[in-house]
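Take a look at this one chain, the form predicted on its own, written out in structure tokens.
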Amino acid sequence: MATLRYTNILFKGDKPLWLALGLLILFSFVVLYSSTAGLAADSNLPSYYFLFKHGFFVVAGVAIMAAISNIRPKMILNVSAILWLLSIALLVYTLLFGVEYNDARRWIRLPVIGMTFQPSEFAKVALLLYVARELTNRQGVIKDLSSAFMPIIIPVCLTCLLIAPSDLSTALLMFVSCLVLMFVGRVSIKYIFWLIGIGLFLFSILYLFGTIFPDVIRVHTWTGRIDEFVNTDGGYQVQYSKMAISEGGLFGVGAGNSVFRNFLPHPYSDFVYAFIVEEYGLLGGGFLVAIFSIIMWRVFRIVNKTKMTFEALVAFGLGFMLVLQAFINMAVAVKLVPVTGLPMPFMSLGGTSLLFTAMAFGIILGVSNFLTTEVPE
């Protein structure tokens, strides 16, 4: 009894959404162990380096989680702005001084204990809030195009324009998140359909760019992972991919015995759900479908339950964008999109992902948490 009352205690919130949470959690754990073991021998590691490292970072996220849920959203509300502003600014310091790994400039590298950090990852929850509380703020002339669209869309681009030269994939995340999110804030039809044209005639200009300063825009990436997803059945990326599904058949081929985690790119992020599917089958794949499906249900449960405009967009903008990115990785896996490098949440390997994936469902299991101890079935 006093293990349940200190557990009510600490994890507060939505509990099924937590359990769902959990059970996605200690999966990775298994998942991760063995999908990185070629990159330990590589790094000339212990098998185990990556685990520990994992686990750290799953402490460290359940804990941001616990602690967030019971912060009031009103506070989370009034410190919205400074978030997002906070996030632009790292996010130049990030194109201008950032670190550069795979032709990509998405890091900062922290002064004294040496760890990168990808600032894109906070830029998806600030903007999130932003746009929320914007949204909130303004639902009186919510159909206004000065004193309501506009204030909207120019942080939604600029935010955009500012992560699309080295990570297109998560801009394009935030840009749709950021559309289907005014869509639900009673944002004018027709004013979605002029930020989407927008958004196209900003992307051509960055698109010019990048033909002219390929360095700096990767439009050769962009280019080549469209014609490759277009006229071919998939570069090696995608061929490992599907033939790694193809040998897990229902059942899979066991925890450990991977054949293809030798020969996948990336098998612990990127095209960690083939990995899955080819040591757990067609039932760890489905698992994972199912999982998210039950996280994105108990979103719509918390909304449905919300009074307040600002708790019921945040929690639905961060568990959509959230959901919506892990769905894009299975995606992938299987060819129904172009290569992305979009993780999945809480499974992929990556401390900044995994951190700021905790503080998006922290915030949200805060909403559940002040509009009642727990969402009625």
Given for the second form:
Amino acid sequence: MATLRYTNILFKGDKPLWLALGLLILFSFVVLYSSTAGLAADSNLPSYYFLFKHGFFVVAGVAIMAAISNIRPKMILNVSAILWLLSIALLVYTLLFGVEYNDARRWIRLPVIGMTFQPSEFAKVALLLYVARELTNRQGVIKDLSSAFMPIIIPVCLTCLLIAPSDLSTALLMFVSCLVLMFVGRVSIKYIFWLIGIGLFLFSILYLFGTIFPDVIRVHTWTGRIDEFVNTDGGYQVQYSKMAISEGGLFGVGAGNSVFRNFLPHPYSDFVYAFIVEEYGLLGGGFLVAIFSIIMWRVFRIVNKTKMTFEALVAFGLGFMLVLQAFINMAVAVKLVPVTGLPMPFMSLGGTSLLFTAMAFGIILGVSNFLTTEVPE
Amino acid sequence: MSQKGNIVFNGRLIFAFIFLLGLSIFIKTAYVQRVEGEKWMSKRDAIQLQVKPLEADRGEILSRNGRVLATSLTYYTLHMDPLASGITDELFAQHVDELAYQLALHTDANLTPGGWRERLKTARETGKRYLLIKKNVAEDELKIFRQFPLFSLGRNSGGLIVEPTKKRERPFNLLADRTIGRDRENKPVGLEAAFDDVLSGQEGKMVWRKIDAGVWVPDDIALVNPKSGNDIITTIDINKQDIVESALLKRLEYHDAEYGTAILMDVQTGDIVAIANLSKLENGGYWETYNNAIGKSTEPGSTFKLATVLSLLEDEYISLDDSISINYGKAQFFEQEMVDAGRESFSMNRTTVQRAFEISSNVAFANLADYYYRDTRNEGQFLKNLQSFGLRDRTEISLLGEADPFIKEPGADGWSGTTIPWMSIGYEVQLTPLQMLTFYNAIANDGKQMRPRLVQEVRKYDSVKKYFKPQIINKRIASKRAVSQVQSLLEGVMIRGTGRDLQPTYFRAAGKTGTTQLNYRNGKSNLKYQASFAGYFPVKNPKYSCIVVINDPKANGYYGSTVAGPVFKEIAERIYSIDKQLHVSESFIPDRLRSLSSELGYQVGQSEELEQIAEHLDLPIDYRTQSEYAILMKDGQENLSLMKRSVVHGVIPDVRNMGVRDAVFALENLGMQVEVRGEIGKVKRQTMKPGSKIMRGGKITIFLE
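Same protein, the form predicted together with its partner chain this time rather than the form predicted on its own?
The complete assembly is shown below, putting the previous chain first.
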């Protein structure tokens, strides 16, 4: 064991997980170079601009993963409340003073270095940590409504509501992930269904309200999307996406040969899956699905092995959320779910997302890293 | 169930869900491809998306000195789609004025900003999605257009439709135009055609979208970037090409000829330094319309006698001073009579081989060939010799469409008793000018036959992709003796024979005239001629060979010596004047050459150099001084002496009449500081008197004429 530790001083923790992440990251370079060709041309940047940018964040991301995997989960547990509070503060700040980009106020500009930063990405991780912590702390009374369910669901709603105005998709993803985590963390399923019931009830009230006052709530865009999803071939985005997927065939049109990158909205993030299938075919798409499935599997194995509740919950929550995000991104492209705007972890352009995804996997790897040395309490 | 066990159990449920989600994504992906695929593919075609090839930048054709002979420039046609996706009503209203203003400023459509504004608005209202903005926009200008309001929204959203077209430009216009060639239009020709695969590069791909009925627009950026072609470096020297082409043109106009061709070849390498092909146009002007130098073989006439005489000498049937019969310029071969063209023959019964060649007697060589080769056992020998002279093969120059040489085979159709005599004087055989020149060049090159080379290198940017070495066709086309004998024949032509008026003024050339009757078969009315001249220069260490062929001159004579020869002479003289390699010592000779030929004497300089000049000019020197400096004295009628010009040590020498270089050299060697006044010429005056004592480091000023 000691020699293994010694030879793998950098990549600590679950090796297959490291390998899967590594493959994913390598693939992301090929994909992004081609998918950002149009974006680079539009911005009058050299074609390799985004490749280098991505490379920079990948290096930083891998460093973060490696560093965090050395932190004992216990320490994460200790700081999780503070992180969550910090994320709430940042989200409020963003809502009030954030930078607007693409009609959404999701960004804050960091002082001094001048880079923009997306607090919702940070909040994603922070919230999951916080929920895992609360679930762990309340295991004794976990079936209780007022001393377990309510104290957990309220912070979840608060965070999600702060994100929802600018990024509904991410807010929903987080909400669903938290509910799933609560389910796994043994919160009474009764209350979860209750919550869903209340949610549906509130939504229908809202819907009715919207049909009466269409100017206040954009009900028609919701219904439009649902209607489009259920009754048609999908909007032009999905149509292009499916054309791209058909174009790809089994082996794809080859790296750099995508036609539809010029037509797909955001071939480097929202529709990266369609782009990948076009260039690398069904095999490329299958590879991606397989990689994320493997990641989920490895996370599940870690959960299985750990003796610590917090470790199990935090690993599961983060892993589930990121893999779900990846699968939703893919599901949109093949019209399994209505159009949302979720990027694919690691495969999409975007520095903040990459760094916090790396942070999340760093934590998971940390859990696997300290598995054997921790003594059960 | 334990707490942990519960967590794991719930987690397992979720894990199963995730796994199923992944599986269903994969299945749905396959479903979209396999089941819905056809629908989506037809939908793709219906939304009218096309991938078309995107032309690559064609490589450049360069001269041997790197000047651009042909290059591709891209121009753009700009249209606007006022209904492009990014142009909202709001944006349009906001920016239309500024855009109209910019368009009025940068287009020449004679529209005011108000006019443009109307056009843009009408187009948007009526749904015209392909509004012409400007044609023939250069790369730099396009950048400006891209920054206009709305257009700056970018590809597919700003409405600017950019369609590139490539134009091939030939900066030197007429010069070697046909040899450089054309890459498209009717039929590709010249180097453009022969090196098309090298030049053309690799096509890219571009997506075209249909934006309106019948309106296809290309995407702004390439789907697959094309790979630009390689450049080719030719052997053509554009300055020499200019000399050759203009010399030919002048003569064609003067003689109102049908077409003419002239090729200048580097003797040692076979490089085609210049190649001109001018044909008369309907409007009476001349242009490069057909590569007669390579694409068309004609009966060469008397220039072919070189092959005949070389064959006879090679087979050792004759020697140059053999007395042969020319029978007052007349001969009968079966029912056909042969007559000499030159008047001199009519007063001669017999003469030497040398003289017969110099005056280009048809009868002499027809008789000789008939006598030695008519025998059926020997006719094959003549053909065999022609084969080894390279006259029966194409030169395999790197151009398409080289015509085959035509030389009859014994026993073949049309072979008769008169074939050998007529063939010997250049009839009943056909050669291209280049094939003939390749033969003459071999003679100039002491028997070593080089393949004509037109392309030296294929390059991509600065790296050489392929280098074409000078190629030897035949190391020795005939014995050293025979070759040197025909060299002296060619030299003799220029001294005493049909080319005596064509001898360049400052050096010597060798060559042979030729005059071919073109339509001798159609009776004697309205005869047409082809005048030609092939030769090389200078006689000692020949540097260039050159052939000039002028077809159907209609005015001012028709002989090779008066029509084609003068082109050769002008080319030789002008090439000589600019080609530094031809001069023994570049700074020294040109001025002196002129004065030597006029004054032939009183030149002061280094003995060795003076000697070189004299040798170069084939001027015999009777007396040579051993001293370093000498004065060149005219000695009697023709001969020269190099008399001692002494430099006395320790005293200032007399540098008057010396060239500036020699004067400075001599004085500086004595430790003087020399100041030169005046531009050119010999030293007229010097500040310190000859014979006065030298002071080291002393200053002396010399004044030039």
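Note that the rigid core is defined as the largest set of C-alphas that superpose within 1.5 Å between two forms. This one's a predicted model, so the numbers in the text were calculated from it and none came from an experiment. Positions refer to the first chain, counted from 1.
Peer 1: Does superposing the core leave Gly140 with a CA shift of 2 Å or more between the two forms?
Peer 2: No, shifts by less than 2 Å.
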